[in-house]
Amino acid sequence: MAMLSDRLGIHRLPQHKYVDAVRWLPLLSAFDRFAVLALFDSDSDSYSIQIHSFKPNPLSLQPQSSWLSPSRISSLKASQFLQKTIIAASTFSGSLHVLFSDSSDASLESEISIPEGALHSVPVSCIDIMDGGGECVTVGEDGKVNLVSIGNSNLNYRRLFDSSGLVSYTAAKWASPVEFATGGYGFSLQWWDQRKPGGPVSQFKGDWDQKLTSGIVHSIDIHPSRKHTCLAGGSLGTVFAWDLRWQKQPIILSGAGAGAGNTAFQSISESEVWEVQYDRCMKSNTSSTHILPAMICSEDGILAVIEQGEEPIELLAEPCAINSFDIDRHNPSDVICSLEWESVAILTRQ
């Protein structure tokens, strides 16, 4: 498989705590860049969210502000709303917390929350904040799908759907102000439209290969220019796309079934794909039927770029899991990722 090591700057920054998730904060100034980390300190059994200032020369992350969480963070997202930076975090105890950050120095100003048990009776599997909007979707393995409206000083929520445990949801991603996708067991995907209440308006079941019926979707991404295509990553190194225009057959990009008429290239990973994002740094075929390049991270320590019909490009191969990453939206050549063994890695692509 292809390597980019000669055009890649890699910096590993020890944190001395487990790093459960990382996100770049929205860029508010050309001179100030920040990242947010979800941390677990096993020595003190404490959980926190920290905002770090990113300095490129010499490259470093400097803690700026911190907030203690009542439970370990299960999902972390950042966005802009009401001219502020907001950080949303869900926990394994089922609570949801929204932090408001000052735009100038990334200090944490306030926090509003929904306590455990209100949204989900189990850990919150995934949350996603609508781009530039004040709405957050939450999903859990209890089969509940909730919509949370974010205000200046309060959170209002409503239950959009409850499968009563018949379907478990493990991933979610907004596609538009009224549409979002969810994923779950059996490599299933669901498409929701708030204009059509009562349940998902379209569903995909991962039964193209009987071996995959126990697979789980861990992450979903939807490109703003191709809302009709849902990108998913999950068990057995599987990365696939679901095109709403041709719904019955997935487009396999990596993992189980990758050689079945889709591509002759080997799969980049055989373990859990924890996160998948479209890679805006990579140039690609502009055909509307061609899946845009994607970046993935995995349990077996792989960070890579995969593209339909191309050989995968390995960016990192670590001796521990890479459990999350984020591509800087304003500087897509910069990637931050969390290494299970108490480190953050920052990659700068030339």
Contents of the next structure:
Amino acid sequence: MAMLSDRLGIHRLPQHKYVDAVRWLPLLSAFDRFAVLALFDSDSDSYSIQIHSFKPNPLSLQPQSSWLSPSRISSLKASQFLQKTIIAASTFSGSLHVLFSDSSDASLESEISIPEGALHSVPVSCIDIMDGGGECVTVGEDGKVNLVSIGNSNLNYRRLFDSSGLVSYTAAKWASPVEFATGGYGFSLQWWDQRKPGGPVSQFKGDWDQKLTSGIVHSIDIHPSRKHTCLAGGSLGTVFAWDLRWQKQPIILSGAGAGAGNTAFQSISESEVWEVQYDRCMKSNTSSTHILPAMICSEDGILAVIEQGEEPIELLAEPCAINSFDIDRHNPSDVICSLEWESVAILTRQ
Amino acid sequence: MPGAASDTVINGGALVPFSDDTNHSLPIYPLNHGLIAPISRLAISWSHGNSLRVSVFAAETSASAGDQSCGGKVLEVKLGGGDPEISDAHLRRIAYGSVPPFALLQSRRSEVSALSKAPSPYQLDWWEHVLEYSKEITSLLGGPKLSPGAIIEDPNEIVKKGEEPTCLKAAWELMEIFYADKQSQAWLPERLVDWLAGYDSLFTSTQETIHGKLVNFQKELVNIQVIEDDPRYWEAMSSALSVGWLDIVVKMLRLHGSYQLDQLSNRELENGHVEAVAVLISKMPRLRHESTAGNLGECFKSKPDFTKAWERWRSQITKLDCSPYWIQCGNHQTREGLRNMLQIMLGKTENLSKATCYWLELYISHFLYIRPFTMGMESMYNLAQKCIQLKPPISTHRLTGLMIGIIGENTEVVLAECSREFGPWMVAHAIELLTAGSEHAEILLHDEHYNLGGISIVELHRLVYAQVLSSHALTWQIAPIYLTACMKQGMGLLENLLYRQSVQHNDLLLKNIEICRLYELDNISSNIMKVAGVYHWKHGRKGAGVFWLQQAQDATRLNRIAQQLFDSVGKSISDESFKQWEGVIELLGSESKPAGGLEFLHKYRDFKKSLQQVSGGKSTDAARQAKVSLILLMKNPSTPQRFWLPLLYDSLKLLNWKDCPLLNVSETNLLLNKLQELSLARLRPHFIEPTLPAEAISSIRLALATNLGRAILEE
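Output the form predicted together with the partner chain next; the form predicted on its own has already been displayed.
After this comes the whole thing, all chains and molecules, with the earlier chain placed first.
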């Protein structure tokens, strides 16, 4: 396992609150950078979304503004839309909240929401905002798939599909303005097209592992330049890619199933992979059949970059779980992640 | 337990009468329930952590009370009892941080005992591991005692302001000095001097201290015109000197007026005296390992060297004390002040007693000036007793009990003090230091005690701490580390803990299962999955339910839920909506996985698919394929009886295939038998009649008969 620690700045910043999710805010100006944290304060049993300003030298996170949430945050995304920064958060009670923040000082300006009960009857598993921000997809374990269009002062939603609980969805990611992918139990992935309602246009369920155990997809990423490939991470340290052009064959990048028959690659983790994102910082082979390098974080405290056919590069090995992370889109060398032990870690790569 | 409240409601909504003038040792937590109506019932139960959940029920009110009155309220009351200096969040941070050093120490212990095969690992350099562990813990408890000095020092700044020290850290360091750091045994008194220098300010809360005196003097400093004429100046200096804060004393001496350039010529002799004392102080021999940066005094590592230097230094002081020039020193205050300081350095009990504020300071001053050659623990306890007699404490500070326990070499007292004053975290972690301290303590703490239910004291305190961790939503995940370090009851409690976690949210459930995986508790993890499966199933998330039951390989429950599932499938049998079942069927995966009766769904889907292909074209191959699926389904014992008729009805097209008979004689017979079985089953109670046209059965029978005839001819 290659280590990069000598060229890595690692800063752990205790928050004294449980960090449910963490994101960088899309860059507002060249000088100010902000991160948004979904927090759970167990001392006061309150939930909030806080915007922190990030200063690289000396490295610090300063709380800038805060919004109290009625319920615990289950999924958090940030994007830019209509010259504003929007933060979308879904909760354990099934509501969706969209916060608009000022594009210069990141102060919160307004909030619009869809109350609990309308979108999902259970915690919203995952949301994703379309690039450019117009639309947000929400999925839940109740098997509902909703599309929410974000307006200046209101949210409109429509139900794209309802499996009535026969299939639960745990992850979602936009691929194009009309297509998105979802993931769920049994390492399943579904491909949807807004123009073709009534169900997923394509389904993937690979029977790659001969073992009796299967798992859940926790996170999906799709690279803008490779819209036909869906990268997914889930249980048992599993990271795989599904190329729509080769429907039945997953490309396994890491995980328990990976060991079978192919000992050439190593599994960096054996527990839940909570999040996957393509790592825009790593330069790589650009052949269209090659899967681009991806960063993962896991329950056993690993933050690593994995690449097809290469040794994984371990960036962090914490004694506690890393529950989420985000690579700064504009400064891809900077990574922020939330740690189980009520803190966040910021990595700066040279 | 719910209990009926007294029927008379006392003023202010109190349920139980209490008066303000009774003694206030009982903590009172006001409840803001905001109910207007009188309270009829209270229910109190434990909530997470150290909180009580109090449910307050109002008495039933008449309808006239209006819509706004509510029937009751549930409140959470956080009980105090935590450390007064440290917030809960900070304590949690300490708890998280102490996991890695604790785990490392435990794994080292098992390594060492595996290597030596001896019952106790302590003959090796075990204490070095313990010391490393202790240093890690210390670093968690707070930053350095004093912040690094500013680049340009303020000459008037006597007391440096660093991070506020905490009693917890002070207590931990005290334990480290006495138990873990075997090297420090040789210069124990000097370690205590350093300790007091760092933590004297903590005692300010209960009594006057030298630190407090210096801080007050610092505040006054700007208002004092002629510093050497102020008695407080001399008092502060002699106090600081008595506990060995040499750099502070020398710095203060240099503030003396005779150093000022315009006065230097007039007060040459006086200044000579001041400087002589300052030099003597900065040259004080100390028996210590190394000098911390900036500290004055000359350090000696070996006792003979130190003894020699000490005698030389003492003789220099005596010489100065007897100097005839004192009479010529014009300033009375200076003369008396300086000579007092010389007396302190010569170890005059009376002067030391006057200079120090409380017994601990007096105790330290004894080590510095009266018994500089003390090594190890010899007569430390007697001296402490003596100092306490000389300066009886007004109230006891939480650190003094611990201190006395330690110097009295009484392990039980130390444990009790740790537990009473600093809580379960402290005991569970400090016990590692105690066991490293002496063989006696090791035996005492590791022996199993009958009255503790057959567990050792070490285990008891770990269990207690693990319980504290388990009760909080954010710390329960680290409790297993401590539970697995408990030989006797740890695993049982760990199983309890894991069973108790909610299965409601996937993240939490998966974290729970991950812990099971780490400790190879497959049985528990499979039970948790079953619970999760049933939970999701009951809440209408059929797919998730099937998934978890499948993960748990629970064929029994899968069979049970399969029957329920078929009820809904049966209705939509020829519908387009069968498409929505695709997801569940995909989830069932390959046949190698246990799916219970649900595997039928898989085959049924395949049959449906091939049937669809047949309905489109006229390909005999496709029809044969569909026939194979049909026979497989009908042969399979897991195919529910209620599906037989719909299956046969759906396959009418196959039975009446134009080109050739698709079913051979034996296959047709099989289907006929099934049909016969079905008509018998109809007579039994609880038979579910499929929703099919009335003529269904006769048309199937006809088709089968025709097919049989054709098949016989064919053969």
